[in-house]
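Encoded as structure tokens, the following chain is the form predicted alone, with no partner shown.
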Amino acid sequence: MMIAPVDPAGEYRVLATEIDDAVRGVLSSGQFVAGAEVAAFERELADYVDTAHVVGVGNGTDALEIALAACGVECGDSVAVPAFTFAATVEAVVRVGATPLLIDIVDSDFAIDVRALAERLAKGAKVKAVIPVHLYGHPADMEALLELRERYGLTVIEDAAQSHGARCRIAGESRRVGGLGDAACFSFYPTKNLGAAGDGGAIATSNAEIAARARLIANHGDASKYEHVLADGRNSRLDAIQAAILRIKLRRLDEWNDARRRIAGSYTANLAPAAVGLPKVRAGAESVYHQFAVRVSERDRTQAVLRELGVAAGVHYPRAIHQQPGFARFAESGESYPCAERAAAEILCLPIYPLMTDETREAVERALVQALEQG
């Protein structure tokens, strides 16, 4: 039997009674879009990430695009993005008419290289906003980015799609990501640390104007019934059933993130002698290990051997942004992205999920060691 990289069905089995009751409650209420469950989830997530507002939307990609528009990013603006991330981060920038400015990542935690961004700004690059991606559940260097925001007047929009509950230190205080920039975007795709039973997303912010504009955009620009004050609104709303499920899972999120950290700790200790590069955690940061990403010199061969041994390891992602056909035009002449290219060539994500047993984890460890020895 194949060891899967994730187990969303296992989460349902643990919470089946609560989830079934909640879903029946929504179906009985007749409030399938918006309504009390969505409002309650928005309040609870806002409390969790310590923001004044949360706006539920249809998915994480919509959250990014709507947040950019709500923050005033428009055609002709430049938005700094990491050169190694999921395509949606950059896709959202293009969809609002702005131009992505690709910045290399740092090798240690795969986050945007803040020093490289600072150098571009010091040389006169006109940047309206930056999207730090908390990749694999590890926070970007938000303290350094917030200093750049103050110096250059940047808008900071966190891509927190993979980092529900992660923390980093700001001015000596440990704070959750999602409440650190001008706005933050979450995805609730089923395999996320906080996953729905379908698509869902949210925008978190403490800026009332950004929240109000995001809510307008997401609901056809409708200020009150059939009073459309925006011509470029859209339909992107969080379903009540998903909100009801997410409310239940939010109450378990810290517990399940602790479980991920325990599994990651065991992986790190037991695989230390193996010929792999293990994830590093920056001082003051607290990862939630959405992925346990190791570096392997012969990644594709190792992945294939693991599959033969019954372990489904993932590759997130096999190409850097500038290596993607649709985004290659955004690679600037004379710029290079060596860290992003190394990550794309070496990253291998081992199975990790909060309900993983020690037996399953040990089987993954044995298989990886065997796959490396076969090389």
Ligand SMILES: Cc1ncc(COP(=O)(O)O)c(C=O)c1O
The other form holds:
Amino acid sequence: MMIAPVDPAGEYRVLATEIDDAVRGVLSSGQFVAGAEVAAFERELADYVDTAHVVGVGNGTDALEIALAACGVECGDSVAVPAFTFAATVEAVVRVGATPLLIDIVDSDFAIDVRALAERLAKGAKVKAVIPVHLYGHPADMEALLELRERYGLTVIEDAAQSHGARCRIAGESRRVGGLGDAACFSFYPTKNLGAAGDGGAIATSNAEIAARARLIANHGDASKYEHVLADGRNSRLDAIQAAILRIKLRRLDEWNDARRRIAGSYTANLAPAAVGLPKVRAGAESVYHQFAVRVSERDRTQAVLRELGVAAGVHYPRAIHQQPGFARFAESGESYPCAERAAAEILCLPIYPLMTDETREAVERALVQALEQG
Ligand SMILES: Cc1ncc(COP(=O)(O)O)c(C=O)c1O
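Having seen the form predicted alone, please provide the structure of the form predicted together with the named molecule.
Next comes the full complex, and the chain you just saw is listed first.
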């Protein structure tokens, strides 16, 4: 039997009674879009990430696009993004008509290199906004980025799609990601740390104007019944069934993130002698290990041997952004992105999910050691 990288069905199994009741409740209420469940989830997520507002939307990609528009990013603006992330981060920038400014990442945490961005700004680059991505559940260096925000008046939109519950230290205080910039975007794709039973997303912000604009954009620009105050509104709403399920799973999030951290701790201890680069955690940060991403020199071969040994390890992602055909035009001449390219060539994500047993984890460790020895 193949060891899967994730286990959304297992999460359902342990919560089945609660989820079934909640779904039946929504179905019998007849309120399938928006309504009480969505409002309650928005309130609970806002409390969790410590923001004044949360706006539920259709998915994480929409959350990014709507947040950018709600923050006033528009045609002709430049938005700094990491050169290594899921495509959605960059797609959203392009979809609002802005231009992505690719910035290399840092080897140690796979997040945007804030120093490289600072150099670009110091040389006069006109940047309206920046999207730090807390990749694999590890927070980007928000403390350094918030300093740049002050100095250059940047708009900061966190891409927190992979990092529900992660923390970092800002001015000596441990803070959850999602409430650190002007707005933050979450995905509830089923395999995320907080995963729905379908697509879902949210924008968190403490700025009432950004929240109101985001809500307007996501609901056809409809200010009150059929008074459409925007021409470029759209439909991107969170379903009530997803909200009801997310409310149940949000109550488990900290416990399940702790379980991910325990598994990551065991992987780190047991794989220390192996020829792999292990993930590092920045001082003051708490990763929620959406992925446990190791670096392996012969990655594709190791992944293939692992598969033969019954372990499905993932490659997130096999290409840096500028190596994608659709985004290659955003690579600037004279710029290089060596850390992003290295990550794309070396990264291998081992199975990790909150309900993973010790036996399964040990089987992954044994298989990885064997795969490396065969190399
Ligand atoms: C870093 C990142 N940003 C954005 C998204 C987009 O989220 P969604 O799939 O819900 O549209 C994802 C989802 O995989 C992601 O990993």
